[in-house]
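Starting off, we have a lone chain in the form predicted on its own, written out as structure tokens.
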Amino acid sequence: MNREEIVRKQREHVYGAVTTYYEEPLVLERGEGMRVWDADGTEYLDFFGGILTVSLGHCHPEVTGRMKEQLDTLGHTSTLYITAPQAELAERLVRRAPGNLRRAFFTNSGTEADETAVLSAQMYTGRQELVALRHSYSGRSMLAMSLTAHNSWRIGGTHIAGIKHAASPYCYRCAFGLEYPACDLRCARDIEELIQTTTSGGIAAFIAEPIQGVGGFITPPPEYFEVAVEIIRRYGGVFICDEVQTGFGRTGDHWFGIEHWGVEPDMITGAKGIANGAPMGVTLATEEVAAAWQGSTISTFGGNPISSSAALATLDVMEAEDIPARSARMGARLREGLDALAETYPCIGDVRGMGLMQGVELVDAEENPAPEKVARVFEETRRHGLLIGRGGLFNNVLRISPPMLCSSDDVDRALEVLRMAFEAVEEA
């Protein structure tokens, strides 16, 4: 099929609500390493990695080789039977996780991982009410959309009660009109009044991303989680750290994003980059939290031998390449270039993030959100062969998150394309 026929079939038979990028949708045909090719044979440098999922690059030979080997051995069993890949992966993950996380529950996605964590917290604490953050994103189930505080993704009109949303640690657009550090972390300290005034006074959990992904790579101050989590635990809740986007070396120096803030979570949820694109989600919990799950449960596809083998191979490569250190080095190079662009182009209001998870917020002359500038940058970067992401409540943030095996040359090329794109936007 040619591009036009593929697009026609998509538009006729796939839900129209399924979002695609660009004025004319991009039809991808194949990928290798840092690059993908569309149906017309055009090559692109991928600096979004399937929404931070293709962590090692497209079709990594170690990962695809292990998947093929497993596919020829045993493809599917369900969790009613034990397989070596699932058992080994659980051991590897709990050994790598921070703190006292000792148990793993496998699912297919980040949405399911978050659902599992919330239910675990409710059974462990005997409470139901939850605290999440504004600008957060937790997935596309009813519970996940209820946890999400981002109107573009809270669809359907019916949501689950008992979820309260605290102010995001969004320093560039502080909800209280304050500036860090003079603010004394008002956003974190306000959680106490939120619990006192909008809940029964005792909560099940606080769920938060170390860096808010869909929210536009919002990065909290260094002391934020220490203050916020102390309040949560004082009111009986546990801390669920949503590492779906930040996990597995993405933020640099550490394997999990929360390690930058020095706080040990009671649960971690992961997905996306864990298996380099194979469907995989996981909830990691302390022994005590996991033991509170009463009754039998299964996961039909969770811990699937093929996905588990992909995850094991991904971890092998990550460890051999020291991905946390590599992300820190390449992320520093990327950040230096983005900061230089911000000094040159007034449309860049803020640059933020960690490691290979960098956000660029675009604004107008009064620092109002400028989603139309993002749209123009998108078309320009595509024209010059670079794929990036976007996000933020106002859809005015560029999300730059390449596969973590990117090279210095890849980073420099991406920065050059971004420079050309900003130049075109400023001249328009």
Given for the second form:
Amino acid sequence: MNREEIVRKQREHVYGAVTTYYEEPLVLERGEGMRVWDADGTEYLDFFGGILTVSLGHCHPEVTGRMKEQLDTLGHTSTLYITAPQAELAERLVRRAPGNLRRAFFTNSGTEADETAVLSAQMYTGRQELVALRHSYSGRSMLAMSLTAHNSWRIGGTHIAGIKHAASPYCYRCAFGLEYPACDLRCARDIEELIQTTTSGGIAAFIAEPIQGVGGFITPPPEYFEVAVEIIRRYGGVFICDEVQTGFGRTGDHWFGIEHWGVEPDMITGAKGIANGAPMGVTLATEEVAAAWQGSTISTFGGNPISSSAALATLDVMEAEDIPARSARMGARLREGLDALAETYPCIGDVRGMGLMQGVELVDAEENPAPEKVARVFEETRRHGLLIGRGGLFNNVLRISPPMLCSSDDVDRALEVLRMAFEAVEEA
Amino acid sequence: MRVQVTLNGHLSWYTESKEKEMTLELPEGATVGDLIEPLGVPPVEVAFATVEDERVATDYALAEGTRVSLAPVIAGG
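Form predicted on its own done, so how does the form predicted in complex with the partner chain look?
Every chain and every other molecule in the complex is listed next, the one we just looked at coming first.
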């Protein structure tokens, strides 16, 4: 099939709502390491990794090798039977997790992981109301969309009641018009009034991402979670840390994003990068929270042997390569380059993020969101063979998150392409 | 002629009224592409348009009473 035929089939038979990047959709055919090739044979340097999912690069031989081996041994069982890959993965993940997280429940996606965590919190606390953050993203189920705080992703109205959204720790566009540190963490402290005024006075959980991914890599001030979680616990809630985008190793120096902030979550949800692209979601919980689940539960595909083997192989490579340290090192190089570009190009309003999770917010002369500039950067970067992501409530943030085995040369090449793209934006 | 427009996602922010649904007065022979810019919506922000739930191109000719829905480009996941 040629490119045109593939596009035609997609357009005729896949939900029209499945929109794609770029004016002319990109049809990818092959990947290897940091690079992918389209149906016409054009090569691209991938700095988005299928939405922060291809942690180690495309078709990493260790991961695909272990998956193939497992496929030939045992492909599917459901959780009605015990398999070594799932049991071993659970042990490995809870050992890596911060604090007292001792139990794992496997699913297929971040959406399901968040669903599981919220239900666990409600059963554990006996309460129903939740606090989430504005600019957050939790997924595409009805609960996840109700947790999500982007109108674009809250399709069909508000499906689940009892979810209150606190101000995001979005310093560049502070909801209170304040500046850190003089703000004294007003966004975090306001959670107390939010609970007092918009809930029955006790909550089940606070769910938040250490860095808000879809929100445009919004990175909170260092003390944010300490202040916010202290309030949450005073009102009876548990803290669900959504590490779907930040885990594992992505933010540099640590395996989990929350470890930067010195707060121990009661639950962690993960997905995306866990298995280098094999579908997997996981909810990690303390012994007490997990024990509060009333009745039985199963998952047909959750923890399936192939995805679990992929995750184990991914963890092995991450440990061997010391991915957290590597993310910190390559992330610093990337950040230094982006900061330098921000000095040169006024369309860059803010550069933020940690490790290999860097966001660049594009603005006009009055610092209003400039999504049309992002669109231009997208077409330019594609033309020069670089794939990046976009996000933000205003659709005006570049999301840069390459596979974490990227080299210095890869980072330098990405920065050079971005420079050319910003040059084109400023000339337009 | 009058056409009814639905702006999905964040597209309504670009309009003065910020409303998601509106009726527009357009000259005879106007196309889907012709209604995007007067709304203040950057054309690059529109992923696709539908008329009566069928996807249409920007050169689709509008008629009195046509209901057009505009979907924004994707930015998440």
